[in-house]
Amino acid sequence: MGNGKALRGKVALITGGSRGIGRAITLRLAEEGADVIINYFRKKSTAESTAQEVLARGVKAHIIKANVGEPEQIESMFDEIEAEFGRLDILVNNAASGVARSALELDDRGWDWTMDINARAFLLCARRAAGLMKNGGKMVSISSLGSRLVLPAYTAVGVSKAAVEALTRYLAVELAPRGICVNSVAPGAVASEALKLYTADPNLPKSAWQTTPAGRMVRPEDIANLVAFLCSQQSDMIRGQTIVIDGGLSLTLLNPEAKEN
């Protein structure tokens, strides 16, 4: 990948695609030649500036405001995509939210909010996207190490990401006959604003997040490179997998001394 523009002529939707990891993915897919649809929820100005960066790469950019926690907003988003583009080749399920609480402190509203945005949205988006992927396609979800490891105050998000990974497997098999590949990416702690919400705990050893066997934290661009690969033809035989990208962090979490050597 790289100079060959592996995604030239493809149409890609990135949910939560205007900032953080989503922005990095949006720009990377644009670099590979894809026209991108940037879904955002709150700040139109951020979505517009990301769209400008996309246009500078010589491809199309289209922004759509929608809260993916609301089924009717997902429906209207896909209606607009269908009217504007007539098809979709790539779905990147990236938009995420969550309530930072332990299991026993988690209330019904926080649970529903997190599950709706992180897990149900993937199903609803996949359902509509599959109908627009007339010549096959790629779906990639952003998961988290919290789907399998227990992180402080991460109950709702961790469980929702585990649901995303299970759904990835089910959809991968169900959509395979249509030529649609479905995979997930599970990053470790990423150097981003969202991380601060979960690492504010003074009891959490900082070194566990800030160093990895690779010598640095994962960056949004690292994730974007992996997503771009999963959206290309080179990854056609990877199906229903969750690929961990954490610089080796999860290999050493149970053995902190390993990082010191």
Contents of the next structure:
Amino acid sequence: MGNGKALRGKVALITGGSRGIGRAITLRLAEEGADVIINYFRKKSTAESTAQEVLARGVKAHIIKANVGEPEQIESMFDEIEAEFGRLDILVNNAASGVARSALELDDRGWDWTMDINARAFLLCARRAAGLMKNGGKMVSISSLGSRLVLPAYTAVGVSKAAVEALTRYLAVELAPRGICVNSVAPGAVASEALKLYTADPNLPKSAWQTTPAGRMVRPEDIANLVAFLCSQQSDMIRGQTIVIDGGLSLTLLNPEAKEN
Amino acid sequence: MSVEETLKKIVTRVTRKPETAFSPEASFEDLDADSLDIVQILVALEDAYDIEIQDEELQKIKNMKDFIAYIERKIGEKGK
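To complete the pair, please output the form predicted together with its partner chain; the form predicted on its own was given just before.
Everything in the complex follows now, all chains and molecules, and the chain you saw is the first one.
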């Protein structure tokens, strides 16, 4: 990305952009010169705090409360973006939730909740965002290794992330003539608060760290760097891809030399 | 409407229980509220009172009476 401001003058929406991985992405895009819209679900004070950090980087910050699992709230959010900014250049589909159950324990409501927030929201946000991307744009979704690998109690989230990756490919082709690039990133276990919510294995952070060839777990800042690259012109020829960012963790799962604890 | 009345309406709507199932002594477990129910209850209360509920503080709440007291405290803090 160099020392220049690769995203100067761009307007970026980061769903779930106030904390965790979303916060790191928000701050990274702000560092690259983008004005950022921070979508949050519950914690206004956290969103305001992140917005202050954005302002300190010399760009604009705007916070919008919306549960992206609710279509009408997505509509309101984009109406506000259109009124405030008149356009959008970057959509980062990061907001996620999920019910930690095995497949046979998962009820309809837990399935719908997870799919609505993780997968349907991407479609609905992409639809509105595309209409605001008058001069092309970038869309990046946060997926997960659980879309391809089977993780404990991760059924709903894993399936929803598989849908995100498939939708990434379809949107990449459909939106290519409009100059819009669509990609996803699939992190392994990330050292974040969300990990505690999504895993039934309290030892996962430790075991993930010990079996990651890179020697440490993925940090939110690692993902933010990749997202910033995918939002820049330097990645224009990457389309519809899901880029794994796991420090090599998924390469070692069948490695008999990998430590087990 | 009192905090107790509001909480009763929200909890019974989310958990699909009759209002008679709600009592100050009832825990979330007694009301068959799972983690998804609890998130929805918290969001509805935050919207109703324009407060922020800290998830970690919920660990100390044993029943609806505790929860009502917690919400009333949050509402009081907001006015300061």
